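Next comes just one chain, in structure tokens: the form predicted on its own.
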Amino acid sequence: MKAICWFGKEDIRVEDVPDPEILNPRDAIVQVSRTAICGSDLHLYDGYIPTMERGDILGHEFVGTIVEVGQEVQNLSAGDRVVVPFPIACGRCHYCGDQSHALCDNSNPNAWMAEQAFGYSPAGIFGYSHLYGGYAGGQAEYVRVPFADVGPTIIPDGVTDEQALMLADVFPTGYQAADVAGFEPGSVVAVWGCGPVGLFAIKSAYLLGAHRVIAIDHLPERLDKARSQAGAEVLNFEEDPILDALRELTGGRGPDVCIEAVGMEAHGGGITDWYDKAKQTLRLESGRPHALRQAIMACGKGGTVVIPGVFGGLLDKIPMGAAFSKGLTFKMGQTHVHRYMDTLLDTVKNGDVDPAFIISHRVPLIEGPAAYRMFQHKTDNCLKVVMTT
């Protein structure tokens, strides 16, 4: 089969690789129909996530058709059309029982590696380094899905493959960011980053009762989509003094909730931006937390900072004094996709949200390397790339 494989920083290739096989009785094989490039895939592409190995198959957002199941998989059959959550969950451990599937105790075969980095191991993730299990990803014609009696969800009639694809990661990630914020009546929310996760955080905030949402980015096409299709007020951080503007827009109180949907490669301005880029290049800092710093400083007293943006290691110059003095609450982590799947499928099926609105480009899998370059540089107004196999 053909698959998009990692060979080094900014070096990915479409290669012929062996077809996956059933290895365990709870496995399934999925023939991929649609797969997508996620913003967090760029952290692999840019070389900032460790433990990648040459030839690793990328991709954690995919939908397709079941072609084979292991003997213990009783809830799926060949021919079922499914969407697969990006975290791999056993369904039987303490954390899965608590619906915290991204913290599964049993799905990362390299737990020892993650424990050295994080203290404890999170769940395994498709196509996202050996730190998260070394699983082959879904940017391929076929993929092996472990614990298939728990993860893959049958796509109902009336929901397209493209719509369901957004439920593998970005829609639930934006929704979880809004959900864990715990909005009070009249809440004002600020969202940093108008990429796919940020846009879904805006949509979800309104679904869950937010009064106002203010979106922050610098790319005109993303700000326009946040305003025209997600209903947010918008600020351009290259033109607007963000902290002053947010204070003015909120009557001096600041946002009640600040959602940092950018992650470890945030863009900023001034000396801190140069400082972060230099330290990240020298691997003295794992990420560029400009947006996170700004969210902490902007958040109103007693507010909540939610971090769906991916961070992989150590950060510098975080204003913890401001967080402490204002009594902020932090919520963060990988998304418990399984928890939200049924709710969001109903939201799509009922016509409340069409998640395909974020798709900007559709290309065949063979054009994956060019699509990565386009997405990295945000050329041609690239927001979300979907690849067909």
Given for the second form:
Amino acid sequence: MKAICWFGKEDIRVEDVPDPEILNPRDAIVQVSRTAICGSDLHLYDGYIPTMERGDILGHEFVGTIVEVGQEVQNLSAGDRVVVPFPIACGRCHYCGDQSHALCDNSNPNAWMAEQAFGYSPAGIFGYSHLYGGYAGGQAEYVRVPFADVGPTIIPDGVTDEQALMLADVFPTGYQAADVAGFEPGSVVAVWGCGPVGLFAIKSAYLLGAHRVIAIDHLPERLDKARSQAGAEVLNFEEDPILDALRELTGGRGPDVCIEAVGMEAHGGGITDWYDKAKQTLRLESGRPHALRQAIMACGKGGTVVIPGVFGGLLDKIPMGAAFSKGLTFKMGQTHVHRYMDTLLDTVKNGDVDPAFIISHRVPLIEGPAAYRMFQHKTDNCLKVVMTT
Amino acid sequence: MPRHPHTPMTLEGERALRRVPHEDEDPGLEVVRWGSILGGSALLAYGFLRRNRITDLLYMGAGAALAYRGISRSRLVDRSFKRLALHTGTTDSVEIAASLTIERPVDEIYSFWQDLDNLPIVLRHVDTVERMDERTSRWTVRLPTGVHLSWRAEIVDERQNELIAWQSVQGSDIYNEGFVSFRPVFDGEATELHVRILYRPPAGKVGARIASFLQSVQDLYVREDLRSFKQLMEAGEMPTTRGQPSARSHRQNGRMDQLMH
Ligand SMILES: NC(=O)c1ccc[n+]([C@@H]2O[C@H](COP(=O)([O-])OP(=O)(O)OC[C@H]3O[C@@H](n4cnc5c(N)ncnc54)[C@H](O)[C@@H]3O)[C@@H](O)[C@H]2O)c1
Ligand SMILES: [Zn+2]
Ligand SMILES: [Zn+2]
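Since the structure above is the form predicted on its own, I would like to see how the form predicted together with its partner chain looks, so please show that one next.
Below, the chain from earlier opens the complete complex, with every other chain and molecule after it.
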């Protein structure tokens, strides 16, 4: 089959690889119909996530049709159209029992390595480095899905493959960011980053009762989308002094909730940018956390900083004093996609949200490498690429 | 023999490890790149072992303690290993300790461990455990050099759903004692499992080699063994990527697999 494989920094190729096979009784094989490129994939593409190996198959956002199931999978059969959550979860451990599927105890074959890096191991993830399990990803014609009896969800009639594809990761990720913030009536929310995750965070914040949402980015077309399609007030960090503007817009109180949907490769940062870039290049720091720093400084007293943006290792100059003195709460982590799947499928089915609104490009899988480049540079107003097999 | 399962562990294993020359003594360390990002020693091991099979290391008798420091293989052989061999006149005991929580009731976990036949399934470094009578059993451990060590062990304490403790009888190749303790948590829905095994190899260079092998067992195997046990008890299978596709040839495939098998 054809698959998009990682060969190094900014070096990905479409390769012919063997078809996947059932390896465990709870596995299924999915024939992929559509698969997306995620902002998280860019961190791999740019070489910032350790323990990738040449030849690894990429991709954690995919939908398709079941073609085969292992003997323990009773709830699915060949022909079922499914969306697959990007974290791999056993469904039976303590964390899965708590609906914290991205923290599953039993799905990372390289848990020992993650334990050394993080203390305890998170769940495995499709196509997201050996630290996260080394699973072959879904930017391919077929993919093996472990614990298929708890992950893949049948796509109801009336929901398209493209809509469902947004539920593999980005919609639930934006939704979780808003959900864990715990809004109160009148809550003002600021969202850094108007990529797919940021846009869904804005939409979800309104769904979950936020009073006002202010969105921050520097790409005009994305800011436009945030305003016109998600209903946010917008700030451009290249033009507006963000801290002052947020203070002004909130009557001097600051936002109650700050959502960081940018991650480890933020732009801007002024005086500290050269410093972070140099350190990141030398591997002394694993991110350029400008947006995170700003979110912490901007957050109002007693507020909550939510971090769906991905960070890998060590960060410098996080204003801990500000966080401490203002009594902030931090929420972060990979998304417990399984937790939100049914709710969000309903939201889509009811027509409350059409998550396909973020899709900007549709290309065949074999054009994947060019699409990665386009998404990396955000050329041609690229917001979300969907690839067809 | 610790009769109280929850007393804090002594650090005999630590002490044995300390005899390995400290990395500061060796100016020629090769630190693998990822290590500086995450500071995780396993990542050092990862960078190191992608070039060297773990079985080779075990064969060299130096084990994971050195691998974890990211020392290149030639240096390992030329200097550190020699120094290791020279530094070890007598032999300290090696302590293996691990604990984890399994989302199953205590009686289920206890009955699995009570059946000695099951032990080689969960403790990979143990080759066989044969039951001789009610309280005595014969244990065999296979070293990577092909040498077998064996001893007879006697159950010295056994408390239903709480504790199983054993000790080698006199005249064994290697002195050994250990316990497994069980404690229900989360209103009995889960069980905390604590395992501690102490080996005291014979003195001398051979003993030192055995000790360093066992030390590596501690670092790389026992925790993984318990994890596999937990995975089987909870998820009914062990997560794997062995046999999945990639754009690597078969021979190159799965450095991670080479590492753990
Ligand atoms: N937690 C999770 O489970 C999860 C899931 C999916 C994605 N993510 C992460 O979320 C982040 C965003 O993903 P995406 O797909 O939306 O990516 P994306 O690259 O499309 O969007 C990032 C946006 O941030 C903007 N940005 C850069 N610097 C900024 C700054 N200083 N201030 C404000 N905005 C800034 C960029 O212009 C861009 O529009 C990534 O880090 C991704 O890895 C996390
Ligand atoms: Zn994603
Ligand atoms: Zn689980």
